[in-house]
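First, one chain by itself in structure tokens, the form predicted on its own.
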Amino acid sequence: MTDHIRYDDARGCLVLLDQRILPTREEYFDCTDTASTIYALQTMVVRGAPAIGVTAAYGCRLALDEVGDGPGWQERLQAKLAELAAARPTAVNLKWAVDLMTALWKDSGEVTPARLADIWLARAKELHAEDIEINKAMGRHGGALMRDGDTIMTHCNAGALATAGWGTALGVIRGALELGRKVRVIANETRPFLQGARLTAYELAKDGIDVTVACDNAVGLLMQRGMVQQVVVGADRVAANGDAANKIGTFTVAVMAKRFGVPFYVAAPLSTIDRNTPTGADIPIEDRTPDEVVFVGATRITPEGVPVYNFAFDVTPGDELIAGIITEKGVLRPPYAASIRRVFAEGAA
């Protein structure tokens, strides 16, 4: 799956596969300016750290179609970068992006808008098809820390839904059944919006991959019944210390994993892994709107009155729960300040 992010070149326009709707309806979104980028992001008509950053990366060159050319756009497309940067506080790569396309921009010299435009567009590009190739090499490393015969439990949406394509964590799972192993997948079904039982369940049902949606608080009953043998997981960011925030349940799901002896692993790239953020502390959390909890569609399941906690994402202490952060450059382990520090100087090198 990888039109669900597809830039219009005759448009002039980001296509968004509409992930709110899924699966009963196949629907899609143009983004045509910032306003529409930051509202598909903000109502997570997209969502994922990955593709959250190749939504912003596209969402660049349409701020600076929107600006003109006209005297002071630079000053107004720094502000409509600034805005998209904040669209969401807690996924690492909407910022990476916005500040990549920033960099290049910098390094571009006096470049006029439409010579930016076509750099701009040729990068997001460039970083769309990248991160499918990031993600297959995850799913090369950790499809080989799954064993024949593996249940692995997964939590939220991390498959191409979430990335470019292909997927962190259902790129893990990709990854086994290309090396032979029959493995199947307990999809979570993630409250309060579902990403696990509609959209885990949606793209791995359409790819033949044997999956099963259970209720989020059946975790520890699964794993006391020895019916998970692995759980892997996406991040939207991982701290330098190697503390991860994925969706809410997460740390829960970890928790379980570590009383019953199940390893727990995180997929993401190197691009969500945040070495100016010391340690999951430091990771702001979002806190969505309560609708998303009073309501399943349009039916209201809690008292008028009643407040509500939708905190989107926790926080899984790396040390202390993490087995192993599955990256495109390896399995990193334990201590992980030390192994993270270790990925980004040979990169460097």
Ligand code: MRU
Contents of the next structure:
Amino acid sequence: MTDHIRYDDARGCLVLLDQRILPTREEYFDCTDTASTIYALQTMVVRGAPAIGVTAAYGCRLALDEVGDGPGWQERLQAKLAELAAARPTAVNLKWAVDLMTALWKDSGEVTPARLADIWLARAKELHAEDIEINKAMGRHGGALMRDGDTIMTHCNAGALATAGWGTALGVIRGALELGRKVRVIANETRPFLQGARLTAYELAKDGIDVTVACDNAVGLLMQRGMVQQVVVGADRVAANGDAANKIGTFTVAVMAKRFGVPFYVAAPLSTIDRNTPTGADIPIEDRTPDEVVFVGATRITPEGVPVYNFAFDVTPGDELIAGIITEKGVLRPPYAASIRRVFAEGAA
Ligand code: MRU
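I have the form predicted on its own already, so could you send the form predicted in complex with the named molecule?
Full complex below, order starting with the chain above.
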């Protein structure tokens, strides 16, 4: 699946498969400017850290159409980029992509908006293609850790839909299958947005991969019964010490995995590792609208007036609970402060 994020050159807009209504209907949403791109990010037309990053890269290009080329266009553009970068707080790929485009702008000297539009669109398309290659590399490294016959639990959707294609955690599953290892998947449903039940189940079933959906609160039972051999999840931000933010409920899965001796892996590209965030305690956790918890579809399920929590992410302590962080450069092992430092130093060498 690769056409869920597509730049339409003829119309000059970004076309996104609307993940809010999958798997019921496959409909597309047009991002034509900064406001519609931010709306798509915030309402989760598109979601998942790497997919957010690629969308933001195209969003920078769209912002250029709004600032004109008269005096002060640079300041107007800077303000649009700041708005875009702040659309969601936890997935660092958003800021990573906007920073990358900003650096490209600053390196381009005296450019006109028209010239910058060409430079940014070309770079956004490259990032889009590179993300798929990065996921495939992660899939090869992580796939080798899975054994024939394993049942792999995953939480949220860290698949093709959450990336430019292939997936991080689901890329590891695809990598294992490519190695000829027959693995099965348990997709935790992932309340309240149901990324597991709706999106992971949708894309794996579409690809003929053996997937079963389980309620989030079945994790303990499934592990106690020996029905899970591996856990692989994605991440929205990995701190410099290896603590990993991912969809709410991931931390609970990791604690259970430790209790039952099940290896717990995080699959994340280097763009998700934020060396400017020292520990998990420094990762901002998105607090979303209560309506996502209060309503299932159009039906209200909690009494009027009762407050609810809707924290969208939690943080899993790296050295304590994560067996390995699977990146495109290989599998990092604890202690993560050292292995993360090493992998970036090697990249710079
Ligand atoms: O709120 P979401 O759906 O954007 O959260 C997504 C996740 O938590 C994913 O697991 C994470 O971004 C990794 S995606 C490859």
